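Below, in C-alpha cells: the form predicted alone, a single chain.
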Amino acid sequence: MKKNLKSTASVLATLLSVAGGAMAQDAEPIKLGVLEDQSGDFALATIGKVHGIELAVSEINAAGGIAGRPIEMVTYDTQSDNTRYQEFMRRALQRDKVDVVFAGFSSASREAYRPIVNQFDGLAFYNNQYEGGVCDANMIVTGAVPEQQFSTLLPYMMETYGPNVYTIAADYNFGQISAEWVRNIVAENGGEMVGEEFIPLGVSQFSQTIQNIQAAKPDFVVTLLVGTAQSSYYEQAGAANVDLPMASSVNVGQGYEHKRFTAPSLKDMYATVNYVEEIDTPESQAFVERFRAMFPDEPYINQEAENSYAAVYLYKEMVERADGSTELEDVRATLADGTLCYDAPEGEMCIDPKSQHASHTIYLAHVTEDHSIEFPKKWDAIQPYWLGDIGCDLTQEDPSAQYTPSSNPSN
C-alpha cells in the first residue's frame, strides 16, 4: 500500500462542532467514512454529495450527535478510479475502523468496492441514482432506481412523444442494465427501439452517432450519459439541429447540464428526479438555504447531495434505534418493521427492509427554450418494490449478489 498520499487522498478526521454542550466532550465518537470522487471525470457531480454529508454532520453534532456521540468524519479523494475506491476501502474499514462508509458515484466503483465491504462485513451507503438490482446485506442505497425512474418517464414520453425510441448510454454496468430496462419498458409499452448504443467513459466526440440518430428518426432519445467528457453530446447535438426530445434518469439531476450549457441545448430534456435544487417547496427551499450558507460557492444542489444528506440522518436514526449501536446486525434490525424514515427536503424517504433501498417522490423535471425547469408530474412516495418482487428479501437471505432484469432468482 502506498505510504504517500499527499497526491491520492485528502484525510479528514476532523470533529465538526458541538454546540450548548449538548454533547459529552469525552463520549468516543461515531466515525463516519466518505470515499467520494473530488476529482477526476466524476467529481462535478460528486463535490456537492460531500457537502451534503458535512452539512448533515454539522448539523447533528451541533444538536447533541448520534446518542450523545460526536460524528467524526474520515475522508478520502477516490479521484474517479476503481483501483482508489478498493485500497481506501481497506484503508477505512482496517486500519480507520469507520462505522459506516459512504460511497461511490459509478456503478463500477460500487462493484469495485462492495467485496471488500462484504469480507469485512462492514456498512456501506450507496447514495447515487443507478442501475439498481443489488441485493446485499451490507449495503443500503438511498439512490433512485428504475422502477422508480423509467417505469415513470418512458411511459409519459411514449404517450406525449411517440413509441419510437434511440438510447445512448455509457459502455459500463450503469449504461448497458439501464438500457436492459428501457428495453423491456419500451416493448410492454408497445414501443420499438430504433437504436441504442454504448459510449465508452472519456469519450467526448458524438458525430457519428449524431449522424446515427438523424438517420434512425426517432420521437426522442433516452440520453444515459455519464462524466464530463459524455455531457459534450448535448452542445454537439444543439448545433447540429437533432431537435429531439430527450429522456433521461441521470442527466440534469447529477451534473446539472441545463446549468453548464447554453440555452437550447438543454431543450425538451426530461429527467425524472427525487431532487434537485428548483424544487419549490419550504422544506426544499430551507435546505438549499442551510446548504448555501455553509457553502456559497455550490453550483448546483442536485439529488445526489440531497441523498447524500439525507443518508446521515437515516443513519442517525439506524443507531438511536438500536440503543447506540453500530454493530451490524443491530442496525440492520431496526429496518425490519419498514417504519425508518425521514422527512427529506424531497419529501418523506423511508428504506424497504427486503432490499435496504429507500422510497422516493419522484419529480419529472422538463427543461424549457430557456433552460429553466417545470415539473409536469410528481410520482409520490414510489417504493423500491422490483427486488422484492424477484425474491430478494435480506431480512431471511443475504445473497451479497446484483441482478438485472435478464437475470434474476424469477426467470
The other form holds:
Amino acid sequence: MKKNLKSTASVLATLLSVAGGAMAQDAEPIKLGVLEDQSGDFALATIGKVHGIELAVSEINAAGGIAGRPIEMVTYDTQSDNTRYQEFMRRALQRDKVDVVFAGFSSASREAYRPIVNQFDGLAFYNNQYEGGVCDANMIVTGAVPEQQFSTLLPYMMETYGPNVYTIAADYNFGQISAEWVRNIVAENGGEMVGEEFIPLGVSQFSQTIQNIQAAKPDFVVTLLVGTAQSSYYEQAGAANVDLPMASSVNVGQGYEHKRFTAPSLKDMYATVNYVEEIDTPESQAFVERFRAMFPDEPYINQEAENSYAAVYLYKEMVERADGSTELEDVRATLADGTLCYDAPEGEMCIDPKSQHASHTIYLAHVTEDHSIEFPKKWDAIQPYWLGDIGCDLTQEDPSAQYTPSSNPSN
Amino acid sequence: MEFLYAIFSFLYQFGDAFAFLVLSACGLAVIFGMMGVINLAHGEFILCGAYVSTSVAHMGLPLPVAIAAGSLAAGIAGMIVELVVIRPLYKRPLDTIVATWGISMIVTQGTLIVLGTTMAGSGTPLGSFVVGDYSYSTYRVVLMGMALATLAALWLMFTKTRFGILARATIQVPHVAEALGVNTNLVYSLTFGLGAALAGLAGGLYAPTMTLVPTMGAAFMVEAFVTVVVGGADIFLGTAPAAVVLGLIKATLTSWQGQLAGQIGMLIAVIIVIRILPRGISGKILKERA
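Give me the form predicted together with its partner chain now, not the form predicted alone.
The complete assembly is shown below, putting the previous chain first.
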C-alpha cells in the first residue's frame, strides 16, 4: 500500500513537471473580453463588431500572437440590455480576469458599465461612434465623435441645401447630446433649427412625426435614430413622399438602412462615416475580401465592425510597445507621445493621448436614388480635438467623467 | 380651405393611430380578452405574419395574397401552440404568462439564429397623395380601411355565424356547452387560431412599412395590451371604443408635443381607465345594459 502510494506520488510529480514544462513553452494567452449585443434590438448593427474582432484575432494568432502570446476571446452576449453589461463586465473583470474588454454599442450601455471598469481599474475599448465627451483613463474610444462627424457634415449640408434644420433623435443620452451638438454647429454656421423631436427607443410609427417635419419646412432633416424599431422611419417617410435630404452620424454607417429598405426611401441621405464597405481603396477592398472569406454571410461590414477590427491591432501595438505587459499603467504609457497609430482599412488611425480617442479619415457617404453609395467628399486625419480643448488631459489627471457642450470644465 | 386641410390632417393622424391600435389588438382581444390567456407571444405571431407575407411577396405574388398567406401561417402556428402548450393551462391563467413568454423568447432567438438579423422589406405600395401642405402615404389609408373591415368581419363572425355563437358559449360556460354536445376542444383551438391569424394579419399589413427584424413584434405589444386592457373582454364594445379613445389621445398629444408625450398620455389614460373602470369599457357598457 505504502509502495503504491509512493509510486502514485512519483507519477504525479512526473506529470506535473511535464505539465510545467509545457506551460513554459506555450506562453499564457492574453484574454480579450468581448461584450456586444448579439441579440435584441441592437444585434443587427453589432454582430459584425464581434466578427471584426474574431477576424483580427485569427489573423494576429496566425502571425504569432501579441508579443508571442496568443489571444483568447471571452465573449458574452449582452442582449441589448444595460443590466447584462453590468453583470458580464463584473464577471469578465473579476472572475475571468481578462486583460482588456471590448464593450458596448449604445451610449446607455457604456455609461452602465463604465463605473465597473473604473472600480476594478480595468481597460475597456469602446469601438463605436457616439456623442463624445468621455474623459476616462480606463477607456479607449476608437469610434468617431461629433467634432469628426458633425463639424464636417453640417456645414456641407447647409451649404448644399440651405440653413433650416430639423432634428429627430433617439430619446436617450446619445440622441440628446448629439442634438445639442447639432444645435450648436447649426447656430455657429448661421443656420436655424426649425424643429427638434426626441423619439423614445422602440417607437416604430412615424406618421405624426412626418407631418410635423412637413409643417416646419426644413431644408434637410438630421436623423439620429437608433435601433431597428426606429429605422422604420425611412420606409414611412419614403411612402409619404417627404423627399427631404437627410443627414446622419449613425444611419447608413451603422444600420445599413440603404441595404434594408427599398429604393428610393433613403435617397439623398448623407452620413459622415469613418468606414463602410463601399469605400473603394485597395486597403478597404482587401479588408472586405478577408472579412467575407471568414464570414461569407455577413450582410454588411459597417464602421463599427472596422473600428472593432482596428482596435485589436491598436491594442496589439500598445502591448508590444509595453514589452508584453498588459498592466494598465504600462499600456497607457505607450500612448503618451501620440505616435500610437495603425493603418486601418479606412486609413491611418492614431490615439490621442489627452482624450484616448482615435483620429479618423472621415468619408461623406451619399445615398443615391438607387441606394448605391458615392463619396462626394473625404477629410483626412480628423483629430478628436474637442476633449483636449475643453481641458480633458488624461496624461495629467483622470476625472472619469462624461462632458457635454453645456457641461464641461471650460464653462 | 386651410381649416379643412387641418381637419383632414388630424383625421388622417387619428385614423392612423386608430388602425395601429385596432390591428395590433384584435388578435390579443380574442386570445386574452375573450379566452383569458395572457399571451406574451402575441408579438411573435405578428412576426410570423410579417415574415411569411414578405417572403411570399418576394416570390412575386401580389401583396394581398402574401398578407393572406402570412395570416394563415400565423393561424396554423397558433393552433399548434394551443394544442401543445396552452391547452393544459386554461385553468391556470398566470402560468400562461410564463409559457407564452418562453415561446416568445424561443421564437425571437430562433428567428435570429436561423434567418439572421434582418430581412429585406417589400416596400410600401401605392405611393402618396397631397392635401394642402402635406403629402400622405396612400397605403396607410388602406390600413385604416382594413382596421374597420376587420372589426366588421369579427362582429359578423361572432354574432351571425354558428362558429361565433359556439365560441362565445364555450368560453362563457364551457361545461354546459360540452353537455350540449359542443366539441369544446375544437372550439378553443379554432378560437386561439383565429386570434393568432389576426395577429398575423397585423404583421402582414404592417410588414411593408416597417423594419423586419426578429424583435419587431415587441413594437406592437404595448399598444395591443393597453387597448385590450382598456377595452375589456368584448371585442366590439371594448376594442373599438378603446382604440378610438386612445387613438384620439395619442394623435392629439403627438401632434402637440411629440412622440414622447403621445406615449405618456396613452399610458396615463390607461391608468385612469383601469382605476375607474376595472373591467374596461365593455365591462361598463355590459353592466349598464344588464
